[in-house]
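Next comes just one chain, in structure tokens: the form predicted alone.
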Amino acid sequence: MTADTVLLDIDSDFMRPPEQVMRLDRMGSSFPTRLSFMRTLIRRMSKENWKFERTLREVDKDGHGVSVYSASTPSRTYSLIAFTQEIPPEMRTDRVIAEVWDATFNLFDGIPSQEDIDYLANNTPKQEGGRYRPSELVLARANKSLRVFENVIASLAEGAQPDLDLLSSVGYLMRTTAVYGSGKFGCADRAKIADREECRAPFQMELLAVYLIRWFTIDSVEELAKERGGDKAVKLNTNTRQFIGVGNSTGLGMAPFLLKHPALIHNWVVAKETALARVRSIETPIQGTLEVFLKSLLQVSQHVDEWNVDDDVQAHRISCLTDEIQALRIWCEDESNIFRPYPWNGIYHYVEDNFSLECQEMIVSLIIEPHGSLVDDLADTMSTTLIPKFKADMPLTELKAIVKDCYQWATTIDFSLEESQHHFWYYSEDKLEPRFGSKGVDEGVEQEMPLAIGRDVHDLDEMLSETKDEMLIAEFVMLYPQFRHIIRRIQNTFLRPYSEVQDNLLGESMRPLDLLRFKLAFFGASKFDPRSDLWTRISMYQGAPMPEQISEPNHDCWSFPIVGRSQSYPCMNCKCQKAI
């Protein structure tokens, strides 16, 4: 199997059609599974047994200065250089415009000299404005949530742990705004790292410099509440530790890299699906699963509950949510239910037919979670290295018949209606970021962005409808070369076909939301928090273990964590049986 054949060794009964999973409601309810990057990144830790350390903290009592972590691979040793300044209360802010923050970062490629250090030092803090070489990999912001901040380091300095409540409030210490990499700004180009074993899985280096900057976020408490507190000062608990993540703020830049790569976004989704497919086909459970998944809904029940947000929209769906895994609770509980032939896929059609999308994309991962053995090789089918052809030589006919069978969400949406293309995607001229315009309300229509996959495939069709079948493309796009570049992406993305979101992106209800939250369930964040419909605040590496914990048997037992309890629930894939 490769990252750009995935084959599906299942029953097709099993798989969910693309028409059903590329809607944007069901994108919009995505969480993560034991295939999103984050939980691939740590097993490979483990697997290898990385080492870790903290090779330089040169700071004074305020926590202000320069600090280096590094993370030694089998070959090769990262090292995140971390940048901690004072910022003026008015100018803290998590929008994209900030010219400051609390601290700054580069995943530095091997361990940096003196000379490298003080480089990044005139550089980095000014994020955008500096100048990076291909030594550095990712270029890093983030900002401390201040009140959970201070209460964690006025807690341990008085030699007693933080307030739990507050803490699960947030979940975090520090967001980051910004994890650039692949060659922004002057790093590292994706191609210097692709054919690392370490690199190859998506985002791999970007969420390595989001867990090194975990690891920093929590080490800093515990030493400004030592500077504080002196021998009186305690360190965080174990429980604690391992709750804590790393917030992130994500807004519209994310969205466009959905529709820029459809191949690398089909090995994703075909991976997640396959998984499902494959436990959906399971006609006599696998020893203690079906028990694994009863544990695991007390566990997320409390998770659910400690999901705090401010949206009505998000807080109404997690009411929802919180009341169907109550009653799927109580369904399970007639073992006449579950314990019969095909379990899993009995578990999944009674929650499909009876509870909200965001209970059956929950239900998903949970189905999936106990399973490791038999899904975790999908990880490695979700990279890709294809590159889109133009087949000048394909007949019209064929074209014609492609977009008939495989775009008919597309072709049967009404784009003469106003509320159909209400929106436009643009770039700012000032940071060069994605927005999300109204037309007649916002500036910058003229400068609209390739992004209306839809309305392209629609115009397509009918200027197809008028021409003659004896044409070869090439003959075509000579007469309309305006038609060129949705051609190509026909071409190669019939074959993968969940490579395409099947819904109007320029349509009046649609939500940019939903492209975040699909995107980042993959990457493996939770809690999403919408401040609005084009960003959202979220947690990463919540539970997860810390690098003193990588080598444990329970290192990949941290889905959908809780405050003050050993992470995680019953796990099947490793030694550690943990209990509830």
The other form holds:
Amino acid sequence: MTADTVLLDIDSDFMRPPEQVMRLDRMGSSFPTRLSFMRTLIRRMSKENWKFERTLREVDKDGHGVSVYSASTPSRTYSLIAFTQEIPPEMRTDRVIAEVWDATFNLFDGIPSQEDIDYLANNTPKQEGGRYRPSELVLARANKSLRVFENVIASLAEGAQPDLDLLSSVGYLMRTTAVYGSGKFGCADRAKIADREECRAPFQMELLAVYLIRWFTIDSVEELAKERGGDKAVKLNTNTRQFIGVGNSTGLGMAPFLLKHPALIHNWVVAKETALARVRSIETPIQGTLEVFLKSLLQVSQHVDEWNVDDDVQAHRISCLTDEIQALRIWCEDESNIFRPYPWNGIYHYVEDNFSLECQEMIVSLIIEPHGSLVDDLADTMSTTLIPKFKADMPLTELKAIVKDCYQWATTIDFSLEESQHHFWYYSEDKLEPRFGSKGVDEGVEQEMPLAIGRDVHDLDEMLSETKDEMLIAEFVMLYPQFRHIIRRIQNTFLRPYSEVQDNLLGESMRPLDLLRFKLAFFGASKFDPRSDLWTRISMYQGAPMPEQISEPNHDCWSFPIVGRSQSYPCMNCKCQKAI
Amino acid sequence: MSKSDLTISLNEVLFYFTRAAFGVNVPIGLSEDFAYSNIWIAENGFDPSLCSLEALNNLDNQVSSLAIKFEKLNESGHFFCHEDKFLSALEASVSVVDWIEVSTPTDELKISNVDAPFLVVSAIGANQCSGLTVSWVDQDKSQYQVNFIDNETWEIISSSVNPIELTSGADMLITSFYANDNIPQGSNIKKFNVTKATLKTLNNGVQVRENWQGIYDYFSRCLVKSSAESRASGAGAGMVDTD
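What about the form predicted together with its partner chain, after the form predicted alone?
Below is the entire complex, every chain and molecule, led by the chain shown above.
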């Protein structure tokens, strides 16, 4: 399927419009779906029967040293090279400005030689301070969750399984604090690998690195427990192993990416919204799907019970979500509500009319979930190779009409108000850490990142209104070169209506967190745990099959996992449906 | 990162060169085009910092200007700077590409007194304009001709063995490739295949040498000085994270 095929569905009556979807509050309520990039990668691993192997482990009794974990596709091998070291607890920070980490990683393109490992041993632990080569696809680092890491080792060394409550409250053994790809610090450009089948979907190599990091963390605690406990030590049981994810701490760096790749974002959103529209347009449900949905409501209730955060706003939202799922279950018990034509559309409308955005987006994910056969092809449409071009031959009248018709959300914002231009985005000289400043408080307005899309469109609209229609755009930008950037953006996004966040990104009430959650949900992250309006922790691959489980029939049954148990019902998407 | 003799990626060319231009007060849209031109330079195996640093220095020292005028002369067009300065290649290059898009293939275009002609060439290449010849005589009286034969192939024909990246201060002429048979005397010819050259660059990276430090210095102007307050609160997370 091509992106053009997807575009055909945009006018469907069941498609949610961009002005509903691309709003910060809804984006900040996103959940992963079966089109999320981690899910896509796991399905590919299973379909192509990828092989996994630990090829090197040269560490001391404390686990410090170097390890290599490989993943082999039908056509090539990728290797995670992991360096571990002891660091002082007070040096442990999730920030970009950190200088040391418990573990540092590269995803290597192929099988590394000893020379490669030696080169990286001198660079990877320095992270941004090192230099990498086109043979390195990803650079990453992680810190231990000290209490979980130690508890798991101590328990296993004693021959016992770890404390599930503790494990559930954190969800992972280590937390990544950056995962860099696409040419960062000298690593391979995306163009080097973009044509490879396994790299076609977005962020597949970054997420492969994270998947291998998760395996590395689990393997590490089991090895360390064996070192400590000898024959008495045991391994994690299967369900606990599978529950353990890998954490991630995400800050502002993700937000500029989202704003700088509008065509890519359009493709992500239009794929998800098309999936939803396809499901909502089903008149007679596919056999078994409603039953799976009802069972998933039970499981998701437990999942939400295990989603504990300190943040007051998110805690309140989770509490509401718990009540709303319960109310939905009761509503669904009345068969007349769901066993009728267009049942999915009925469920969607009921939730939209009665429940919070958090619940609406959760239900979007749940109703898409049993329909793999109907929607999984959309995962192939979520990339783009578009390099935005400036179209000098566009008549100015056409540009004026586009701004008027497609950017009303921007032209109607009153930017003369102080609160409308309260914030600005900038890079700090401190390791280029992205930061979010307040005008009149923080220095650096002059070096503001060009992310003020709404304001720039607004200013362009004002200038266009004073300019004669006869002028060509080529002439206009010679007179006003400051608008070249926003004109190019408009020319390349107006036909991609889901590409723009339709809110003021500079406003006083703006929460970058909403952008982070939106993007992380597309990755497949769960258990969003905001640490502030600018920062969140998440879990990745929680519930996903381990490498040795990748070929099992239920490899795709891991959405909204719960601790200590595998999915409590068969899904509709893989061979385990035979168990219905 | 600020040291010389590095191997960088194409994505780093985009990141650093965009902001380096922004650092000398070039509008962001032009800065982006400048960076894409530098990616094309790098893809073809050249050090992008070699010609670009000079163009940025010229703007920073006000030796060149972004101010541009256009006049129509019969079948040809003419870009020039109305101030008593070089026409900055950063402005000339985007204006040329825009002109190519709106003009007919037989039209000729003159560009007067451009400070870094190879940047104009690279903009044409980056925008995949083909069937064109770009020619100029630089301040050292060396003749250069660049032919964009098709989307894959281009060639440099020059009377000099000096690096084309370093030519400066020239009146340039852009004509249809097929209409041009004026080959420089004593020519050195070098042909390029963009796909092959790009593949090589993707596998080996981009070598930048002594001028890189200057690019990085301009880039650094886009960074905001860190204070105790911004360090503590600007990124939203704590300074120590243990759990």
